[in-house]
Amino acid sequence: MATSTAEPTRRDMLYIATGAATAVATGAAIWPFIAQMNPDASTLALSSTELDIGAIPEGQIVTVKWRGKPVFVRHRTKKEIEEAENVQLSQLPDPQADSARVKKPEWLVVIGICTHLGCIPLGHQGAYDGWFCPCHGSVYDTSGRIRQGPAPRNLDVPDYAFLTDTKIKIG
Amino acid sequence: MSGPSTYVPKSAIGRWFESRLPVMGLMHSSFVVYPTPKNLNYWWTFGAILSFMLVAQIVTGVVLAMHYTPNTGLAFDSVEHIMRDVNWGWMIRYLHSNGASMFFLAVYIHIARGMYYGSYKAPREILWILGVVIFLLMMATAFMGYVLPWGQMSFWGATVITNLFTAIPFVGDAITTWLWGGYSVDNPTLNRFFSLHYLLPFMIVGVVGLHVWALHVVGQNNPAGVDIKDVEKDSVPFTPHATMKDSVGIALFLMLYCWFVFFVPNYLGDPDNYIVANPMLTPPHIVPEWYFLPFYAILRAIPSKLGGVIFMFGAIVMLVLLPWLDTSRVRSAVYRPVFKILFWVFIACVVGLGYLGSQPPEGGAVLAARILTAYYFIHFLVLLPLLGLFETPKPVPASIADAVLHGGAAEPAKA
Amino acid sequence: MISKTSLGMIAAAMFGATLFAAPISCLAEEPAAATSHVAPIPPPQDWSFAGFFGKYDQAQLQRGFQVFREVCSNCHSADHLAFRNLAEPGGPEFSIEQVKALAAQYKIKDGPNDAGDMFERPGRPSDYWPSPFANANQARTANSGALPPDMSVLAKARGIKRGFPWFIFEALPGFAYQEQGADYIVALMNGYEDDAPKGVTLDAGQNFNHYFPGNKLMMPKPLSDGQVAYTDGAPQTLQQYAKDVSAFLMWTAEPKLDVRKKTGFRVLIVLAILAGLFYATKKRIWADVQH
């Protein structure tokens, strides 16, 4: 077999023609099997939560499931509120004012995710009377703000709004 | 596969690994500096191609894994919900069910490339009968498959060819409940044969290693039957040779495939799949899917339970046996008159037992099936064996050089 | 030698010519059984979502939804329709407003509560077309002992094979044909008559249809002229219903047609000038090699 020298960059041309044709088309073929994992369309569909909070009473917790996850819905008493307004926001890990996290103040909405490692906090326990993580010690008080323990960040507060003055809709 | 290596690796991380794992070397050898014979035309393409259908049928096969849910209550609608819901799920769902069908187009040709060339004669008999492993774990695989939409066609498949076992005398029933795992088919059985379908890819996998190592100790076959007597003169390396023109075949064949899945993608399915299986109610026409219908056609053809399966069974063994039962010494039908028009009549007698399996077993089409079942074995066990010992061939190259020499392999001069 | 190999060769054609022969002829003698009781083939209609550029006509779409919601989702269900699918793109598209009223018109069975009780609430986009009846049974009783099938994937479910040769053409580019199901339909709801002809018997609630298998149908005729009052202009006529609710029953078995088809036409594209270019760099690299 002879190897041809002539017209090396007209060859030259149709290799890399032909190579980052194969690449750019591979790409396209490989993206479906990826997107296929996001969220379908029933998942998406689903994204929001109703909830009626006239019946919980002053001082509870009620969980709801939203997008598969746990949100910590609190009725927070007289108490509960002046505790997370008084705090300096300068001794908290992650500072933010009670008033950033809540709509309405006897209202606190956060997802119930230790913002840690995933696992579900405790209601009413730890040295705040907020939540307490029972798997790596996070401590959180009374607006769902860390305050001792692994956790870098607040509790997250998910989307909400008021439809009413006892109905929630999460998402 | 080829051999031992003389590739080194240019770096030193390279020859450090290289010492301890040659595994480039092995690539290197078996799908870079690999001789391949080049006189081989575009039906040894399929070789390649076949590789390419396999991995594409694991790929969208282990996505659509990720979606669907092997219940009788929830397995139709999880397809649906692939098909609607899913991101892409339609696409990768017709991928995967006309995929299948490609695959067998693929298998099909390959089989009758190896038939036409004498590719299964000695020394190539070991990668032959790997060849028809191959094919019947694929026949076990897509029939799985077919089971798991759950629609009335997956359960009166599955419901007819489980109970082919009931024809093993004595312990024929026992062993079809145990297939089952119950009275009938129902959820155990959707359940193990999702596990099965899951599985059975990946021995596949396994044998064609095999298949494509025995083809690298024995070599490859080409048009001309003769092996490969000079590397400099008869072969050229498989990269970038053979591998540039495997891509053309890969390319055009996908335009077939692509043209199904985008544009006639129920064609090659059944519409009663569509309906969601209900044991209570057999639809009036039960058809396998095409590629089984030559087979069907010669169970259907006896009129005996278990003479019907044997023989089914039996026209898979005639491709075992075809090594020894084809007697003549010469490979390619190229150089076989005779041989080659009894190629093309037993290729029109398979297409023939496939459409009387499509249709109605009533009338004429009844006969039809039983003259061409008996010239299917035939064929393998009369003609094959006689034809050898009659048939006067013409003149074999001396080489696959002096084949290309003169005109190409297809019309070889007289010399 | 050479007139050796001839005369082997056409006692090989030979063979094979009878061989192919007999099971022809055997096949001829096979029809007059057949025949009797085979329903004839629908005509095809003309569909805007048929053939390689083909896409679904809204107007239609929204046009088959209210026949199918005005008249056959009191007996059928749809379970894989979702209300918000009615919105989605490459479907009737209606506004997510419009969907979300329709919707809300809806009850939907929902539960248990805080106290343990199903109750029915307004519908939302998310919810699926509610089922005319509570269960296969439920539905059989009602309808004198026949259950309406689903809807949902009822046009792919319904195939009309028209045999040999037709069925290759079906499958080539330019003959390409699968709206056989939709062709079915609109077939069947022309295909009703009112007397059955002579030297049929019905039994108590069956129909006469040309185009149902065995012609005897449960379901009663179900469309005709003037029976949805349209607000587009199109015209009320039976004809007109029956090819709006098929197109509508398509895109509930095949909602994603119009991006399949889009993205097919840009795949076969890109396929075919990677055959080009594959193919000519082969030829480079074998320019050199005599084969």
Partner chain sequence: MSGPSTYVPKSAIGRWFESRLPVMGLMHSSFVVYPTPKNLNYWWTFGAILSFMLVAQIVTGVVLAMHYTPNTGLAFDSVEHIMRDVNWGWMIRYLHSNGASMFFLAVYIHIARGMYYGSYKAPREILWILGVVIFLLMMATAFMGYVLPWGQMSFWGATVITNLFTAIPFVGDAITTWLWGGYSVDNPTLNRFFSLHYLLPFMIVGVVGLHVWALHVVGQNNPAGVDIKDVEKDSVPFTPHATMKDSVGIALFLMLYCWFVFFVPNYLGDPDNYIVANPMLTPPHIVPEWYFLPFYAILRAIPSKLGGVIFMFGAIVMLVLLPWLDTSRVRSAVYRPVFKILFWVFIACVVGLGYLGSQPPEGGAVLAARILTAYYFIHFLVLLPLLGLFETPKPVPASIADAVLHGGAAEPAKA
The other form holds:
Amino acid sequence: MATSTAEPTRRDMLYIATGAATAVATGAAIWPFIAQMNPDASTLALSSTELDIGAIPEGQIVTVKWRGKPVFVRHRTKKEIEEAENVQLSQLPDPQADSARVKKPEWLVVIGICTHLGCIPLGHQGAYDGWFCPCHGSVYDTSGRIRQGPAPRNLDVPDYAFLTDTKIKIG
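Same protein, different condition: the form predicted together with its partner chain was shown, now please give the form predicted alone.
Excluded here are partners and other molecules; the one chain stands alone.
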């Protein structure tokens, strides 16, 4: 009995070459569709923002835009810090210590969107001199914590870091 091994023919090589060319062409055709799913440059640019806080006087609130949302940066006075730290947590609808909301006591950074229906609260307003949402009456204190009204939780605190003593990076 004779055994023979089949030698590759020219046709086999053409099949392999055609399959490889098809795979490369398919990859080249699909690549733009995959690439368009990535965020564009303007979105990536908004993923973080830096702010020079050295020029913000004590007691002032500055609003910056981050990811299409307003972010309130408040340079708190000693009185505001003391009032925020001395609140009994049992009095708060969404209890959270002031120290858990700030990295440096004199600087408060919160997303400026009311947690009730997404309105923009007004600064230095309300019974606690924090923020007041005129749409439905939510009142926030100088730590961005809900004190009165229908809002279910405190103003959100974004990820942020102090790059220097006078510069912060949000996001």
